[in-house]
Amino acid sequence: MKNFSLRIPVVSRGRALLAVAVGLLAGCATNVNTVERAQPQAAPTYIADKRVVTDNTLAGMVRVVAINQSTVSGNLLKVQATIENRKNSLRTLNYKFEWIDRDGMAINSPNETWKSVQLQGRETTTIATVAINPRAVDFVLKLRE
């Protein structure tokens, strides 16, 4: 039985390594490309917010771009949040809304639980969500890692 043996000229091992670099290094950039229509006809309700930080870190990684609302079933406030992923690495951001009535008063609602969603590199999405009753008003977006 005759011995076999793969000889690799080093030039080739050269270009073998720096082959496996470049796809090491492609395949952990998460960075997201997008396309979308150069004159929007969507016309969104950009509401004036308020933040407060709590965690400048967390800040630093994702942000709200813009919040947007809604009516939908006649009565219900939607409330739509652009957050965008400021790092070239996949986040993981958890997000609930809370409800507010006129008085001021929270609204306990069984859709006011922590959320996650996955964020690409350098990725714009949107979270949304409705009040399931008529009296909430006004609303607080909460973000943690």
Contents of the next structure:
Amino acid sequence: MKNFSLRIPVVSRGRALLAVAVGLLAGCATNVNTVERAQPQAAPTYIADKRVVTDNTLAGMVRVVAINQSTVSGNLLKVQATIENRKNSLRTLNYKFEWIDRDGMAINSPNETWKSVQLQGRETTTIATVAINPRAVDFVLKLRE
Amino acid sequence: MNPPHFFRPLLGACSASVLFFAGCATAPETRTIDSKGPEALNTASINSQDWASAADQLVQSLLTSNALDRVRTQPAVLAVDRIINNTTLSVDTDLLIKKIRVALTQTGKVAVTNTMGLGERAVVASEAAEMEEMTTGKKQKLKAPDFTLYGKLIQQTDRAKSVTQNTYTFQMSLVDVKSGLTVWEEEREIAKQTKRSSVGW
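Starting from the form predicted alone, produce the coordinates for the form predicted in complex with the partner chain.
Okay, now the whole complex, with that chain kicking things off.
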């Protein structure tokens, strides 16, 4: 009896595997597409920031794109961070803003609590907070998984 | 004296089982956590992190609206009205209101009146005012509120197969007493999905 086997070229097998992998990944992805004004009318006041990374996995997952600030209710500082999910799947990020007064002392406001935000794949969103103490002049944004 | 060879495995097994059961009998472990942090237990109801998050978002919205800056002289006097709880949860609405009061008071833009509404220790404050009147013979001038704050908690439950979703809505409104107009309103939602185990009793 003659043996019969289906021979697939190596290149074709590679392509087939790639196609299956892409198909699987596409099925799992929850990426977000966005459309916005080409010439934005907003003129945010961006802050030059200093970053300390102790968790490289987290830094690879979520990126802080920019931080801007404004003043609300006359004398209260409002800070907004634009964050981006660098992965193709839904991620939950925990964050906390802490406030510091002019003398460098931590203010310990009651709203300095960990909050969570969910980001779809490749989504960019904003997290913000208002300093409830008029003495607040600086902030620290803490991020964790 | 050493035990006989045939007895040694039995002795080893007994020792292992004693150690095993001793491990089970240890006292339950308790640790202190940040009640508003990610370690807080996430349940189908509103947990401590949810209360803190809702209060912060409502305060942020109120301060960003600049509604409190409408008064001529600051701090604005605020009377806290009823908080209606239309959820199935038996919760103390102070879990939300107190956080909002503390935050607003720290801004220096608000003073909460204790002589009406849900002002804390309203009875004692009223009695103290009466006593002051009796001792001084002068009628006390109580500050009328500039604003009243009222709120409502709503729960909506949706079920699909083994998944239950509880959506809690926190609604809050600020009313200008002089005009009777609502000068700020906000609502925040927290949705929680709980998946029931397919094997259960």
